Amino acid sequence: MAKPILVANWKNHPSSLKEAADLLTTLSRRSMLYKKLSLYIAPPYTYFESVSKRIKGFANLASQDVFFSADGPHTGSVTPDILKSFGVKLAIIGHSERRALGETNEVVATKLKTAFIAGIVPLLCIGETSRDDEGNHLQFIQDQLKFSLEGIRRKEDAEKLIIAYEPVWAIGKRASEAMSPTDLAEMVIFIKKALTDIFGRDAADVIPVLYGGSVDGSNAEPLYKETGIRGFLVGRASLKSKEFCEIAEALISS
């Protein structure tokens, strides 16, 4: 059976090479637990030399965004051949924060097309700002994958996707107003029918999707063990190593 994958999305933090460092050298105290896990951490660009070299044993690399380009001048941008030489595997594609700034599905259809080509595994963030009881919010979850999956039909590329569903409603709560078990349950059903649309039933069964929106120790383990769900996408509490930590090990105790 796959281990639970598990992204720890440092966004902008921690304010200090010191301050990351001392955050890794914490986890690593429990490294054999990580290594339960797929385990990935992506932090800002400017450390990535310090975070490759600390979390060789119990961790990957992953970067936040991939350039939608991997050839010529790019001034400012960071290019999957430059990604690789860290030694980045994941690449976490569409976040709602680059998405709030204005970028579409069809640019992400384009990242993730380029971290195919690069060898990348994309981590395609989907997620509706609200929900209604008229059912909206599922055309637009729909939408969102049927666009930025534009163009990916090949069996080999849907067995290295991954999906990590965020509901942007839920990002920054506390953990008694995030998605209910029940909530994520079934959404986890229409993402499921909705990528079986795309690429086939047999293909859309190996997608790994996890859950990303106030996720700490005291929900993971009801929100792991009763949505089918693969594992977590973390963005606050991957700062904070005792939550982390309670984190992993709902995975692995579920």
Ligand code: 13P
The other form holds:
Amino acid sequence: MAKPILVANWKNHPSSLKEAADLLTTLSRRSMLYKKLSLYIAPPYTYFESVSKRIKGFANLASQDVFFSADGPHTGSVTPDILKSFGVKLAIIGHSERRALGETNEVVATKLKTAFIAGIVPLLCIGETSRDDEGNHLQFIQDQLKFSLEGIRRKEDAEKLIIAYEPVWAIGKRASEAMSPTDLAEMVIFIKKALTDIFGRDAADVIPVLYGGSVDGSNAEPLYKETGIRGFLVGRASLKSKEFCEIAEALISS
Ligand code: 13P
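Other form of same protein, the form predicted in complex with 1,3-dihydroxyacetonephosphate (13P), not the form predicted on its own:
The complete assembly is shown below, putting the previous chain first.
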């Protein structure tokens, strides 16, 4: 049985390398726990070197983005080759906070292709900004998947993909405002159906779906149990060692 997946998206935190090092020292004390997971830590780029050394043996380095082109001069961009040279194994692609800056499904599709070519596992983020009784959010999710995955058709690629379902309305809230386990279970079925339409049943079956949005130690277990997700993409709680440890324990014990 594949290990549960836990991805820490540190976003633009913590605000100093010293705080990042202290957090990792605390996490490393529970390395035996974290080894039971496929654990990825996505810090700000400037912390890569230090973080990659400190997580050896219990976690993998991940990137919060990948540039859509591998070649040519691109001021201010970090290309897949640079990510690879630091040992990056997975890249978060199409996070809602990047989409809010203007990143379209077309750009996301190009980034996914670049990641596949570089041998970096793409973690494709999808999620609606709001829901309504007419179910327009379902069409929105279907379109995000269809257009973000445009051009990815090889079964070998599909089987390496990971999806993170992060409803935008549930990000950055209190745990009680996260999606309910019942609604999440329904969405996972919907996402799997949409993936089946794109890649066929066999490939869709093996693509892990993660959930993100206000996960912490108090709601991780109900959100993981019986919803069909394979793990979490965690923001704020990944910067608090106690919360993060509780999330890890929920993934292992459920
Ligand atoms: P929070 O866990 O802080 O709600 O953030 C979720 C997220 O955006 C992870 O990518």
